[in-house]
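Quick heads-up: it's one chain on its own, the form predicted on its own, in structure tokens.
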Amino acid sequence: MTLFETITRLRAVRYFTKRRLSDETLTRILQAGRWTGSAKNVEPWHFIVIRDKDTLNKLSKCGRYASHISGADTAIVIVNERSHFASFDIGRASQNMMLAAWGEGVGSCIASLHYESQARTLLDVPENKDIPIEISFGYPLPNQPLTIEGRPREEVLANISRRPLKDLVHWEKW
């Protein structure tokens, strides 16, 4: 795939096969996150890699719409330093990891950790750090169900497709 195809074909994958990610593939995904630019080059992120099935199951209960974590081969929890641009920077790092994974044929899905204190305890994250999100990774299950948390995805998602470019772009002025 070209870079543009990788970007435009990236989709959330919530159902995974049992196939294990190789250490090399996982390292490339982590390197894609590490090489992300950040405001003032602060690099406010830390990555907790989780492969233990029991921990993945427990982590899947730390956020709404996070059950996909339990079926993933690997999850990466993004822990960030508290700084003004941290949420933007970790968003960029997350997207880089997801694109790198997709380019390797690995699916991913992001989840907010709504129950942060539960995740903090599970992962021994210090109190002075934030744990806003995790990303689950694995090889996509063919013919995935079109559901999220057991509900038709149309009931959960605000939009299934993308708005046309003409509705989003303004030239020179609003």
The other form holds:
There are 2 protein chains.
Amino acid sequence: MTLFETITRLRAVRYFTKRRLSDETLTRILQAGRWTGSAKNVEPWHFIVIRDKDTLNKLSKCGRYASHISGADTAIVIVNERSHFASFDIGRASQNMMLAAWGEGVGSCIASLHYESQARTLLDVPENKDIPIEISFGYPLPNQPLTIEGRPREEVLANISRRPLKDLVHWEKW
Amino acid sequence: MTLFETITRLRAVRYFTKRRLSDETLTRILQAGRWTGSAKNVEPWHFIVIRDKDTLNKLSKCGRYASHISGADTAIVIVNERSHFASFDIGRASQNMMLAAWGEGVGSCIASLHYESQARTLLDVPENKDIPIEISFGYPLPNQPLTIEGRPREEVLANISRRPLKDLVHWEKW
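For comparison with the form predicted on its own, produce the structure of the form predicted together with a further copy of the same chain.
Below is the whole assembly, all chains and molecules, this chain first.
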């Protein structure tokens, strides 16, 4: 895939094979996150890498749509500082990591950690930092199920495509 | 550049040549933004594309560190819905657009629009949407100045590298 294809064909992958990510692949994913730019270069993030099955299972209970974590090879929890642009910046870092993975054939899916205090206890995260999301990584299972958390995909994800450019691009002014 | 190199070598570019972006390149940048994933697929964004010199100059006065806009070939202002994960999602979309550009040799820089109401008036943006940032695009000027807004780069950007992985990666727990 070209860079453009990697970017435009990235899709959430929720079901994974048991194939392990190599240390080299995992390191490249982490480096992609590490090199992300941030407002005033504050790098408002830490990454907790989880590969232990028991911890993955427990983490999968920390969000309403997080069951994919239990089948992931690796989960990366983004820990962020409470700075003004942190949400924007961790969005950039997450995209970098997911693209670096996708370029090597590794699928990924973001989960909101709705039950943050539960995740905080599980992972010993300090009270002065946020852990809004986790990213699951693994090699995509072929013929993925058409349901998410037991509900049809289309019901959970209203749009399976994207709005066309003409509906979202404005020229010179709104 | 490989995908991994494109991701890890992306840097803010604030000074641009007068070379125009082709329509094809601009379209690929916009498509990269359009195809970004978002929480519950709500796609909480619109993009305002600005190429008019007078508007670029006026927009460059709408942020404290936004003077690079006046020298850009094209500015894309991200207009976002006020939804819960919008900041995170527009961070992802911004990263996609900057990477798609960088892969074609086009540099970019994010500017905060600190004087948002001024930008809102300039661009006729509805009151119920936010316009936190703009991205400047253009071909990089060789031998870029070592100052930003007249101040030495290092003073404005405390870190010119990134923290090493060992300082930000935790295994299994914090």
